[in-house]
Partner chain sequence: MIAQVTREVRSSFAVLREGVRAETSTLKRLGFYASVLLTMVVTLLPFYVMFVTSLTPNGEIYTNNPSFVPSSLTLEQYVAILTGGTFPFVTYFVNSAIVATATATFSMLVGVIGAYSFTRLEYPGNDMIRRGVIVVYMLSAITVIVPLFQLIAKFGLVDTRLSLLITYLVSTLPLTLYMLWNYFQSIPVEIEEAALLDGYSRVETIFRVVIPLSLPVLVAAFLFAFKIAWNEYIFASVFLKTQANLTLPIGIEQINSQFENVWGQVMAASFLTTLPIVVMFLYLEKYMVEGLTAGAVEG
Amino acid sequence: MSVGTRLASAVGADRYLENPVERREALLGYLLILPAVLLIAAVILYPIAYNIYLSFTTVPLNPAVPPEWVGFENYQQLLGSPRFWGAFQTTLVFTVGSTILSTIVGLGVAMLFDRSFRGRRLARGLVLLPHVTPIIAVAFVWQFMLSPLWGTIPNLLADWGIYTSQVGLLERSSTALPVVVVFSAWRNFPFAFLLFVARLGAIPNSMYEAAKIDGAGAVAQFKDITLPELKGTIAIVVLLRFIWEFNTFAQVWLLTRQVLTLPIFAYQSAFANFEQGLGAAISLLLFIIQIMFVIGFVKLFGEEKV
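Since we only have the sequence so far, can you give its structure as a single chain, in the form predicted in complex with the partner chain?
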């Protein structure tokens, strides 16, 4: 036995190598997947590994000078800084807030659209617009609408006597965070809506009819039929949105500079203050948190499919 075949049988590949047809298939399989694997390795896996290394270094401004190993210094600096913990807290508030809000609004609109009415097809298409429009466009129109000087919303609120401040909602961190949460929910509720509307349509109408005959009101029907039927979808929506909101950058950054979440902290450290090692350390912490949720996701939903 040659070294090659012994190696092959050790990894259980001999089955594929005995039969010439299967061997050709396996070879073709590798050949076809190779470009994708090489690219993913080059732009994702290698950078993730390199990021781990960078997080233990100080990266000099001059690219010709190699990074200097500093051990856990970046991490010590981070864990000891109130700015980091503040950003962590802001990220949590933003993520939880926008996840919950977009899920609830998405569910509400899905239930609203779960019946026939004139123009439903068009309405369903239009409701998706916030989610598909380029972020740059919607972020700026929100900025414009909320601008204290020229914006229509503050002026309208002022006419009603609710709003008097000369400072914009996006210019103070205390009000910017709630606005970013609302903006994010506005942008992402169509995602929740799509998944919910699909699931709602699959609930047999006979279940509601039976409940009506038993005298169940709208609230009871929602609690005893709709919610249990949607349980799985709700879990998927919440988890996916949580994973993505936690690492979202442009959505917050383009709307206001007053909200410091961890991705923004990483970006600023690396590219505004040129502390790339520190930026890498924040990115790595984000990656670890994210990967825990991804694994949770796969464990919860993916076993049979993944």
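Between two forms, the rigid core is the largest collection of C-alphas that superpose within 1.5 Å. Numbering follows the first chain given and starts at 1. Every value quoted in this text rests on a predicted model; they were computed, and no experiment measured them. What changes on going to the form predicted on its own:
With a cut-off of 2 Å and the rigid core superposed, D214 has a Cα displacement that falls short of the cut-off between these two forms. A272: CA moves less than 2 Å between these two forms after rigid-core fitting. Taking the rigid core as fixed, one finds a CA shift for I162 of 2 Å or more between these two forms.
Starting from the form predicted in complex with the partner chain, produce the coordinates for the form predicted on its own.
So it's only the chain below, everything else dropped.
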């Protein structure tokens, strides 16, 4: 038996070639999935491939002139730039802070709503308002509330003796970053709330009743029953929120210009300074960092949890 014959037998191609019915069914399957494959290639794979190409070039302002290949020059410029590392650190602080805060708030609110009371369905719907309201509207409302002239929050903090500066909280980078973290957590905690409240409803009440019979208090029930049952949901919430927060642009950009994250740095490089090759390099580094995080997260918590 020749090598080609043995290989065809190993992969089952001999049966495929000999059976016309299976061959037609396989061909029909390929034709059915072909539009989806082409669509994915057009809207996902091509932009990624073109971004990778642009990151190794310098794009001239004249659209009639093709990009100039510069190799790793954009990456060398980025890795040697303090502004890039500052933006990376700010992005990390913003992502970790808003992810942890939104997860904790979402879990706390879900536990409050995991009991029967009058108007619970209406109250659950109201909790979703921060997440479904257009981002441009809530950003302007927060800017109004944080205004040093007529905002309620600075006036309240001033009455308590906490805030005495004439500069607004969003006008200083030292205070703008914590405010943006709180704003992002406030806007996105309903997503965590939805997942947690669904999972809490699936925990059997018999587990809590058995714990009460054994004399377990509320803290022990949370530690030994609720938290272990929510581990998988917590892992999913943290993973998704980390990915989304790491790419967040609108929430930060609309609220203040004093916080420089990597997506904003990429936008400014590509569309304000017209260094599209540099912006593409920043975007590719963002993509690589997230891929590394996802792989590490799955390795740490296991595929069955995420």
